[in-house]
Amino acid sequence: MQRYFSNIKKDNFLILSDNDLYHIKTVMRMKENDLIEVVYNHLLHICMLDNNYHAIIKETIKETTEKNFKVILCVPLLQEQKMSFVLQKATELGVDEIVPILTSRSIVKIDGKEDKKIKRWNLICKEASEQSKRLEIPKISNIKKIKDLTFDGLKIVCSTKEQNTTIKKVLKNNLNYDTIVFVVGPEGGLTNEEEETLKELSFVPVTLGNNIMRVETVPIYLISVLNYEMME
């Protein structure tokens, strides 16, 4: 059953966006009385379409698929195709917030286009959340600088200089945090100054091993390892 998200409830039906209605009518070719899933207020509703494509609530289901810890992923600005890939896969793997960051070695510049980009990134995360049957859409924050990455919780930065401390060691010794923050550097890695700034902000540098990964691969690796270690 196709899943959608709604922010508006009116009487006994949920209001869908124009894009969702287009998808329902033109792409999925749904008809009157067809059933869809609609997430509203963090709850899953089974809805039936009427002849005007209103989503009438038939049943509310309490799902408990969301995890009990929060994951924040800080990633450098990437070329559009790579950024889309990271957003989609990170969403499927359960990330809660994605923070685009400016770094010294970032090659992508979006001056004057931030609002447009964030709108597109939100749409990618929404569609990935629907596909992966989530009850939440990850939040996309405004673009931040390294010095502005002030978060609470367990904070980890992927380092090209650290040789001994692995992500596995750090996670095994810190499984009681309710928020975990990852920082991924750009191609070429973070500069010495950026790593020092993050250390001052209490980020723990970790090595990902001997293999050199592409920037867009690292978030998938990190969240997969985290999900495994946190699995009950």
The other form holds:
2 protein chains.
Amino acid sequence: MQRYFSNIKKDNFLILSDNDLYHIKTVMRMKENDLIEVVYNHLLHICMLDNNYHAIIKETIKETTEKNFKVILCVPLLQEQKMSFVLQKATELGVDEIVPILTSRSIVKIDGKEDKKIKRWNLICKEASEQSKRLEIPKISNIKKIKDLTFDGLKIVCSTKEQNTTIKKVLKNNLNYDTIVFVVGPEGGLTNEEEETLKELSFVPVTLGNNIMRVETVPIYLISVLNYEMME
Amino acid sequence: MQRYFSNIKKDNFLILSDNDLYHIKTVMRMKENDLIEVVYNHLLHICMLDNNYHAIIKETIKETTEKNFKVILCVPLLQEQKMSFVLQKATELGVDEIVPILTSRSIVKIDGKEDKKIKRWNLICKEASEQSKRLEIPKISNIKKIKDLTFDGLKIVCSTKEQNTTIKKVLKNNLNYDTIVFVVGPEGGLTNEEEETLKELSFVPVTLGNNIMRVETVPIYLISVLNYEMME
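Could you switch over to the form predicted together with another copy of the chain, since the one displayed so far is the form predicted alone?
Starting with the chain above, the whole complex follows.
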């Protein structure tokens, strides 16, 4: 069943965005009485479309997400295609928050287009959340500087300099944290100064091993291995 | 330094393909005396270009890959863009062999175009190997049927039915194998019959947890967590 997200409830029905209505009518060619899933207020509702394409709530399902930890991913500004890829895959894998970061070696500049970009990135995450049947859409924060990456939780930075401390050692010895924050560097890596700033902010530099991964592959690797480590 | 692969050595130089020469001359705009890396016979050679664009061997470097296990990935036929994605990312993450498989629920058909496709897939793997500085190009086997997936090693199939046996349980308890084979199902999953056939061939069905991943994300997840589990 197709899943959508809604922010507005009115009487016994949930209101969908114009984009979603277009998808329902024109792409999916759904008709009156067809059923859809709508997530509202973190709860899954099975809804039936009426003749005005209102999503009438038929049933509310208490689905619980098994995940008892929060993942925050800080990624450098990337070319649009790579950024879409990271957002989509990270959402599939259960990321909770994405923080686009400014780094010295990022080539991508988005001066003045920040609001438009964030709106677009939110849409990508919403669609990926629908596809992967999530109950939450990952939050996209404003673009931040390295020095402003202050978080609570286990904080890990992927380092190109670190040789001995593997990500496995750090994750295995810190399974009690309920928030895990990852910082991924741009192509060419973070500068020494940036890594130092992050260390001062209590980030632990780790190596991911010997494979040379493209920047956009790293977030997928990180969330995959975190999910794996948290698994029974 | 840009890396290329060569199959032919002549006197003190290595011969590059026409595609690579095009890349060197036209894309990279390299000149006489520029240095490139050339992998020949699993060994890395630092070479200097002469005025005929011959790659004269200057130094041979004994780089050892740390990986002491072999990964074979069996993936259903996918749309070309998704297939390219899987080949590229799996190569980055260190896959050794890719086996395209025929499954009942694959929509993609490539009747009569098999040779052309495999040639293209080999090229994608070669380019990804150059980018990620590998010493080996993953092998692409002929397209196989499920019943022909006979391998030695630890054999794992990603199941949509299995609830209890997680991939983590299986990997953790079988770290002594030197070959690990993964089978990924198509969108909609493998049929019961296909899973039964694989069980008869000693494949262990596992669950990857609660995230609903797209088919093309699964191979990346698998090789990532395997690398992680094999890490110190």
